[in-house]
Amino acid sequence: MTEMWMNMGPQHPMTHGLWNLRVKVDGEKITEAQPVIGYLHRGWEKMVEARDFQQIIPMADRLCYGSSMTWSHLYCRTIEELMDVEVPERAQWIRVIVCEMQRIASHLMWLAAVGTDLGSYTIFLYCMRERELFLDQLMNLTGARMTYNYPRIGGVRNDLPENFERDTLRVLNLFEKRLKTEYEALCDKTVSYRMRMENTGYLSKADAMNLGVTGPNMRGSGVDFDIRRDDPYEKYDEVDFEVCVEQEGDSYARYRVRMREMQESCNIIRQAFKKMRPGPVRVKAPRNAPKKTAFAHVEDPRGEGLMYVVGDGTNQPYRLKVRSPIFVSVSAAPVMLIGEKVADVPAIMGSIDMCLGETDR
């Protein structure tokens, strides 16, 4: 059989965005893989150098529209480190709540996309239905459905609206019920779903660590690490939650990690509501930053999100560098794909939750 190269992307249903996966095949078997990115590059890191610190917050939302709250939160945390700003306790609790709601919404969007990869439109419909419930709550809080522009340097933009806690808890109760019944029946107990996900896209624990893979993709390979627990920020050190780890390292293990994480996010949100107390939600931040450097990292739904900033005494960053989790995870594509069949590529690449906005920046 003669080997040949195939291009999957940059415009292909499998890619979940503009990127190209070149695979060399021998019949149906993949013998080599080369991920190619750069089609979406926007020069985000360069653009922010021409704006002041406040103007960058809505731009951080656009790094990943599937998890915009996480990225604007990370940006504000980084600048707070640079300016030595202490965030009020109530604002820290609110940040925990909205970031976990964002994690659930992001994971649901991921599962919806994987459903279409596997040809299951029902999975897509179920996930979009539940995701709307969380987007409704975030819209009640922020006024926007996807790019929230809600965290601020020194806290959050506004306090929780009336009945926000009551309505959110109702959403959690309904979501947990469906998570344990409808989703398990649709995915875990469906033979075709498990056949496509189990024993495909294997990523060993050693490869995950050596390649720098983080988040659910790393925990699906048996690495017990979560920034929320191992380097806690905001109020994560005051809530009890389990770091979800699976040992198999295949696409199904990565799926199971995200499903369990959504349940843990529900538990975290409930604890946060119980522990938060009345108080201010924002302090005033200085206009100019000192001449020094700072960095912060958070547990994004796709892995470790990190920002490094250099202050030069002005009201603009001299340099702002973003560490994107999927930029690193996509480098593991050859490891996961070689030896697999072409028909399994959509399920395997879908299982790592691609987002080209934060990858290409």
Second form
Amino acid sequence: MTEMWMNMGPQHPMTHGLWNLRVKVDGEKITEAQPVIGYLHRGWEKMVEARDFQQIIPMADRLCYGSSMTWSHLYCRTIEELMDVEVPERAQWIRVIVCEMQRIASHLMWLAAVGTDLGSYTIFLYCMRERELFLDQLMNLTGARMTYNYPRIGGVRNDLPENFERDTLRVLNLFEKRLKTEYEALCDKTVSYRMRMENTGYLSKADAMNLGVTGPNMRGSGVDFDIRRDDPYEKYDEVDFEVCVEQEGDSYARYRVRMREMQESCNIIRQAFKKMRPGPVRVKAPRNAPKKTAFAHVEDPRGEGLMYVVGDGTNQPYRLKVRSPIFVSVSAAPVMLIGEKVADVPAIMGSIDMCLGETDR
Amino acid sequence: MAEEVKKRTTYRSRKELKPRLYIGDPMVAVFRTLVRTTINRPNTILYPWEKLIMPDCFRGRPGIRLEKCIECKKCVKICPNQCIQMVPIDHPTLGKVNRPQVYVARCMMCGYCAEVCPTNAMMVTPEFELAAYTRSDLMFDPFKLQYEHKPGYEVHSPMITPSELKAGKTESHDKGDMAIKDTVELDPKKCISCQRCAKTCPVGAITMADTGEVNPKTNKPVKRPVFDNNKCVSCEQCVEVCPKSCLSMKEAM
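Having seen the form predicted alone, could you give me the form predicted in complex with its partner chain?
And the full complex, kicking off with our chain again.
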């Protein structure tokens, strides 16, 4: 027997969430790979068809607990498009701030997961420690630690609490300091980390574009595209930020993109606090949606999240379709894995930042 | 494809790094943390003995003040998981009334019930330790659901109407304000004077008024409901109970 199929997952230390990766190995070398999803399917899209527009917001949080704010924000934006609701300016700034905080927290969780994949428990502990700072801030604002239920159709639920700006800026200062010293020392300057991340999981620019991979995975392959800059939503057209692109296309490039994005998110939050003005934070939204369709897309921490909704004149959506970024990124697994060694699979599949909750829905 | 990458020149920064940095810098970073956590307090807490300080708006299990509740059933309608239902209770001072009961095992702590409650009877409590030995222990009946109220537990969601925003106003309304309240509208042609809306209204905002006309078939005076919008809490129970669907909600936009 020269070749054999191996099942990695659905319950395997390598899998981030419940999914199965079938790989055909020839000795140590991978000759074929088949991602299998569907172990976590909850019928989310069907479930929301029996609920009011407002009741779906906490359900959208459950799509991905790593970046729940982005998904409920995306849902609210979609329904605002459908109902033609104009969001007040302050609410838009608050949404920018909370989404960027969520992006940092999500990327930190990713780095923690990759740290455990590579056997570096120190990275896990350090990342979780910093993530806690951002979760505490979001808890002060929204009242929950992971499923925030904070955006509303037409704005956000409540205004920023007292001292929120001061505390957040302190957290950002501390985090930026640690990003430059501790994280660089633990990842960029560690031999084992560099050897396992560099030159593995190569995804070329053409492959990334043809497969439809989005987000940091695509930017790690040298594609200069970011929805926040190229199709700006909320107040992203008024902030000045850089789109982080790396040309190499391997796992290390994807890591670099995310680390630079965290730095950029800190800059965006600072600018947003400066440009915010007092005012109302929520507009009353109508109960029923008109008979038409709408879609919205945002830059999720993992890629392009898109929702498409069909309204039928009632207070419930007729159909709601979710486009999740990781569904596409997982499909790119064969391209990244073929030719690699089995031991590199956790590092490569970890580097695309998987979240199966949004993928299976 | 991976073979091509391995042949390419790797990152410039890696070449510049000396082996000393490769080994030394991570060790220094870890050692610094070791010293810091030895001298200072560690980052963790001893959970059952120490607890985190929760913010005022922390969303734990729901709680209720029984005397404030007006049975409007808004919490029952808004609950996304359908875990709230109204049950009859025998209260020593309130008598026989209906009050909400929450199946906390199914509750997802979204806080909607407190957000829509017009009298702030429903609130979110900071209780999060909800483990129980049996599933029935998690069925919180109205008496078990009661919680001592403190200022800060009520949920406010300041709101403004789109027309006010276009006019340039910036003051938000709290819940219960007339400006953002949806009101009931009557289609008098369909009404059959059955009085069910007046009997159902939990706050007594509907009264039946004579119109001066007399029904030619029964020789009884024709009555139409009159709505007191200051009392109304927009619970829509009258809309649901109307047998001829002559009531509808008019949105304040």
